[in-house]
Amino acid sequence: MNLHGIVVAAGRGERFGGPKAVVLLGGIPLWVRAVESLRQAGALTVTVVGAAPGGIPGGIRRRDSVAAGLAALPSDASHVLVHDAARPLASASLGRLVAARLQVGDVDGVVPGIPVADTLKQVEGARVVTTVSRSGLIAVQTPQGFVLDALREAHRADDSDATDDAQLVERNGGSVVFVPGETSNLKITRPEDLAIAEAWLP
């Protein structure tokens, strides 16, 4: 397995008020710190697409800079892991995992996740229509892991936005499946979350 890594930087941060990628979380920056987890994890090359030193120009979605990482992917790459900036805390062993799974073959892709655990509701405005279950759903985080062709695969079959790479191998026909998540791996949203994964470092 010929494995390469992207980590996507190029959001506007909007809720967060500015781009998040080159904000520093222990004194480093969250690109940084999603880029060694991929390189710990076994990524031969990491591509940031974004705006960080050495990167790439992203896209107006975030699946066209996943579509500029993937095209900037060394000629021999064979499989790919996907991660976002905004995930800095995620470990170098979530990222083994998720290739170790790739590498027996039999899908296209691997996805790490947490059981839900809040009661969901389905809303109209401020009213409660119903409840849905919560068994068999999970939380989704990355870094996710693909067979490359099947991605580059899904990106050429389906041009309309997806909130990430898995639902767009799983519209093409790919098979997806998920392996345990890390509930330390939160998702840089706001400026409060800084505080929690701050709580976080070791």
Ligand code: C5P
The other form holds:
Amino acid sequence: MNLHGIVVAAGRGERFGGPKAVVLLGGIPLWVRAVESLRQAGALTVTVVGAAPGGIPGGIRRRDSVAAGLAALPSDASHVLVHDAARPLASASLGRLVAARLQVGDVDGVVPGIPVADTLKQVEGARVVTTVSRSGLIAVQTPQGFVLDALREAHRADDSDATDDAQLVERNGGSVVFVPGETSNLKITRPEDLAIAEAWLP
Ligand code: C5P
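Okay, that's the form predicted alone, but what's the structure of the form predicted together with the ligand?
Shown next: the complete complex, the earlier chain at its head.
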């Protein structure tokens, strides 16, 4: 397995109030933490997409930024870990777990996921329409791992938007499995998330 990594860091951070990848957490930029976790998980190189030093330009949608990263990977890459700069607390062992499952060789993609603990309700404005069963539902994180050909093919086959990479592979008929995620693998979305992440720093 020739494993490489992509960190997407080109979001505008609208809910955060500005680009968050360069924000410091414990004195270290979020994008650096994301790169380090992939390197420690075994990625031979990590391509950064976005406004980080050495980063390549991203796109309008997250999937466009991932596509830019895919186009820039070394030619001998066979597998890829795709990770959000917005998840600076993902441990290296989570990336290793994803990569190890991928290495078994029977699936196109592996995502970290956590069973949903909250009760879910569908709403219209403030009105509750119905309660959605949480049975069989997981909340999905990054890093996500893929057979590179499968992810590239999924990108070619489908130009619609997706909130994660696995969605493209699923829609293209690929097989995706999940491994246990980490409750500490918080996604920095709003400014207050940064304070939570500071408190959770190992
Ligand atoms: O916007 P959201 O929080 O879903 O972004 C998830 C990750 O995708 C972030 O790390 C963000 O920088 C990245 N992203 C990107 N290009 C975009 C949108 C998001 O690289 N156009």
